[in-house]
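First, one chain by itself in structure tokens, the form predicted alone.
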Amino acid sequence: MANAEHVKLLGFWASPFVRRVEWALKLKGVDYEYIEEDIFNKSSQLLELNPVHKLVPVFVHGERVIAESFVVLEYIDETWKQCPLMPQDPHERAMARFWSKFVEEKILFASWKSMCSLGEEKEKAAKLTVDAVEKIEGELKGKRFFGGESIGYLDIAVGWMSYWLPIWEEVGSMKILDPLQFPALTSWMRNFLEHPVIKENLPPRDKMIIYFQKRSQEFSSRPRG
């Protein structure tokens, strides 16, 4: 059987893209081999398996190699049917993909830019992030998770917000997630982080602070062209 073949994941400990794949695998109870990559000195294995983007995560199932975390999530969900992540309704599936892409493009990239910028550029990126978070707040009102009462695809796709974003706020000395402004999102973050699978599979916070402080300093010191 295809789903009994060896599963391997190439990743990097601080990557939210890798972590979402691990969450999916663990929620479904799929055994896998994890290989930590040095993303600053990429291995020949990584370059061979993902020659197009040369990035993690790289997911290997038997002889099949898949890159891009959202694509990997859908592959996992379709291959291992237990604990389904995607909604059954076609419209709900489409909306899960829409909001996943929205959060990636409007919140992840903007909040990263705010953390790594200074002055007016930082303020502008932070405002764009807050504006986008307002849209997500509206989607969560009255819900425990995006999919209802249990963690689903969209929760996993945007789950990085619950852990990475507060760390980026601290590192970048910025305020995005105001609990008074975003009570539904604050409640979702708490529910998400309290789930046993998520709680037991988070990188150490202290180590994350140090790592992202270094990355932020590197980016902010680069000359602007």
Given for the second form:
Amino acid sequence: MANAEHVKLLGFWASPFVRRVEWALKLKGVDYEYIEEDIFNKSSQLLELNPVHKLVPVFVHGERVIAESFVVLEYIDETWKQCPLMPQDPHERAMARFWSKFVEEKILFASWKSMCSLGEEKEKAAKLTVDAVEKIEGELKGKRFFGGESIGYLDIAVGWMSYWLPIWEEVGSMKILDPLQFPALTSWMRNFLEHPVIKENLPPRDKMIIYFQKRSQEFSSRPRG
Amino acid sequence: MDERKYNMAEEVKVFSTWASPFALRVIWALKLKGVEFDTVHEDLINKSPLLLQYNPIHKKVPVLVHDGKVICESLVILEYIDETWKQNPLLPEDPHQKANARFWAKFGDDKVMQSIGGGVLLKEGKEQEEGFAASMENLKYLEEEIRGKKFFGGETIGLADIALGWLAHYLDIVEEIVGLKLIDQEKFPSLAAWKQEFANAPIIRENWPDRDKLVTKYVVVREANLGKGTPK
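In place of the form predicted alone, the structure of the form predicted together with the partner chain is requested.
Below is the entire complex, every chain and molecule, led by the chain shown above.
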């Protein structure tokens, strides 16, 4: 049976992209071997398994190798049917895919940029992030999770916002997640972080602060142009 | 009888522009599946209120409206189409093969299009050299993936072919404008063969936008990006 084959995940402890794959596996109760990669000194195994991007996460199931976290999430959902993450209805599935792409492009990269830049550039990126967060706030529409009563694909795809974003705000001295402006999202963050599987699978906050302070300094000290 | 196949009482609308390679993907997918649809031609300088209502987030084409349900983002639309109309599937059943198709479609948009569009068409001098080098790297990966296959989808056109299909028409135009050969038959024989195969495939070959019009358009786009008024 395909589901019984060995599962391996190459990851990095601070990566939100890796963590979302782990959340999916843990929610479904899938056993896997986790291999911590030093992304600043990539192993030959990583380079061999993901030569195109040379990034984590890399997901290995038996002989099959899959890269790109959203692609991995859909593979996991299609392979292990318990605790389904994607909705059944094609339009709802399209919405989940649309919003995960939106958050990745407009919130994740913009807030990272804001954290890593200074002055006017920082402000500009922060404003764009807030504008985007307004859109995703509207998507919750009084639901407990984006997936409804239980965690679904979109919750996992944007789950980083509940934990990485507040850390980036602190490191980068930006204010994005205003609870008054975003009450639904603030509620969602609390529900998401309190979920037994998620709670047990977050990287340590103090280490994250130190790590992202270092990354942010490296970026902002790079020569421009 | 699959009623969907005959499109009875179903309303399918595609918002597109004549030049958009993204909207073209949606048109290909619907035509390959024999789904009847109406096209709403948009002018991006003067967007219709309906487009802005249906795609307030990005304000772009393509938009698919199916019986009142709105879907945006071409790759998201492709998956919706494949899940809704089951004939001539664009994705295989096997989850790993599906993942593979999705990976290469994403690679096409994130890397190939960026390096060729942003890095070569819109640049000159040293920056263009860098863009060209990056494009060669990316095309090398595509060459390895297509080797031994007729299409990225195997024997028939699949999601990755449709996502990468712009290479079979728009790339020639970029090459002509910048005077550089990207998919060189000697360097990338399998990719060059795929280009031919795809460009001439039924349905695909009947739906390419006008070549001369595209050249004119992209020359303007290139010049605007380089901050120039007259051609080099």
